[in-house]
Amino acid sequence: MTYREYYETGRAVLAEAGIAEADLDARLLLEFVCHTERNTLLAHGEREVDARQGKHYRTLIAERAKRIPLQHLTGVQEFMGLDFKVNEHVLIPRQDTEILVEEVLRYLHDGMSILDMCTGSGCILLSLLHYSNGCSGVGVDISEEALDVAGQNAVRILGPGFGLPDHIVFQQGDLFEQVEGKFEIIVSNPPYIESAVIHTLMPEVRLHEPVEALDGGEDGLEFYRRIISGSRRHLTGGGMLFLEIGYNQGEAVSLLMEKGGFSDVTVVKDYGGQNRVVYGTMVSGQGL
């Protein structure tokens, strides 16, 4: 079969299964599998596919089409312009947190230090640490296999070289029970979906992403009050805090950041018009 034949027949059986980009998918899985590029199919249509290959190709396929994520499949996930290793431990690293990591890099200083709490996969933290000069950072998790995943892109983002354990630590623990010292920086994407709701999620994410990565309590603000009760001991004076939130959290996450003590609270909203980002100085260190 040619490379068109493939993807076509591929694209047939993912808009048949509900896949609701059923051409991007069955293109980037082609791509995969054949190591080809985004013009292949436009330009090299015609082209036959190694029968290996093509036997791997409609594996995938049937896997994509049982709703498996498309990144649990390549095992990789691009943000900020960097591939991240992905797995079922941990949260697919999705566009809307690159305003976080957007946002916190417009104040992030040559030298700073950096606390990333639910780090997962380390996406936010290893690209800030890219994108900067000299900062140091702890991420921190409560499980251990989504550390093992952020040790290991650690590794693939910033290079084996890159002064472990002296520059950047991987830590679990709760939140800030383990954690010691203080930062310029603390940053965080923490669960903040509401219980209720998890179940009403497509099945990609509500089937095949850890549910601890998702459940943000009863009203979905539970970790944002513990996240930003526990940053007043591990704050520098003039330190920043910077969350994302849920599209409708814009208004009580800052009400909660201005009671914890902090300053010049802003929410960003994020390319499609919704609040994404809420952050504030804390001024004195310590929370009024």
Ligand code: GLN
Contents of the next structure:
Amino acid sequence: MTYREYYETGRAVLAEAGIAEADLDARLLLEFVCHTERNTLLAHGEREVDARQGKHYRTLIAERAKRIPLQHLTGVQEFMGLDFKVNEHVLIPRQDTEILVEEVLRYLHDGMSILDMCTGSGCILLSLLHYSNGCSGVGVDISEEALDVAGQNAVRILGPGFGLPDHIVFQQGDLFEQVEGKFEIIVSNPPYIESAVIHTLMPEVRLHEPVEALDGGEDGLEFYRRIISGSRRHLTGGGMLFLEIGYNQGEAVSLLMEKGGFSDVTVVKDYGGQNRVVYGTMVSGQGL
Ligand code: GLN
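Would you mind generating the form predicted together with this ligand now that we have the form predicted on its own?
Below is the entire complex, every chain and molecule, led by the chain shown above.
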């Protein structure tokens, strides 16, 4: 069978299964299996696919049709132009979260210290370290399995020498439980979906991504309260806190930050025009 025939079969199966981006996913899986590039379908659609690769493709299409996320089949997700390993223990990096990283980068100077709370795959912290010089980072997560993924990504993104203890450390703990010292930047994409909304999410998210990375408690704000109060103790005077938020949480999280002693609290929209990030500065001398 030719490359194009496999693609056509794959996309038909995915469309039948109700996958919204059937064309895209069918193409990406074929590229993954055949180690080909984006233009292969157009330029070399008539090439024969060997039987072993064809079989592998059919298996992956069948799994995708069962709503297993594409990234769990390929094992990677691109974020900030870097390739991150992912599995079922971490939230798959979202494009929206690039806005959070870009906002931090506007304020990040060489040599600053960063704390990434709820680091998951490590995509936020590792992107920040990759795109800066001489910064150091601590990534915290409650999940050992997530930290294992983050550690592998650190080697992947920053190179095998990343283990220098003062450059980057991943730490297991319930938010600030194990955190020591102060940081100039704290960043977090915490769980922020209201508990009652979780069952309405797409099956890919609801059934295959870690619910502890999504569920923000009854009002979705539980982690913001705890992170804002912990940040008071762990930010240097003039340090900044950056939070990813849900589209309807701009006002509530801004208020929590202002009440928590942050000034110049700012809400930033994503490319879809939805509120996505809130950040502010710890007023000097307020850190306890
Ligand atoms: N934006 C994520 C979603 O789509 C939620 C991430 C989070 O709770 N931090 O599902």
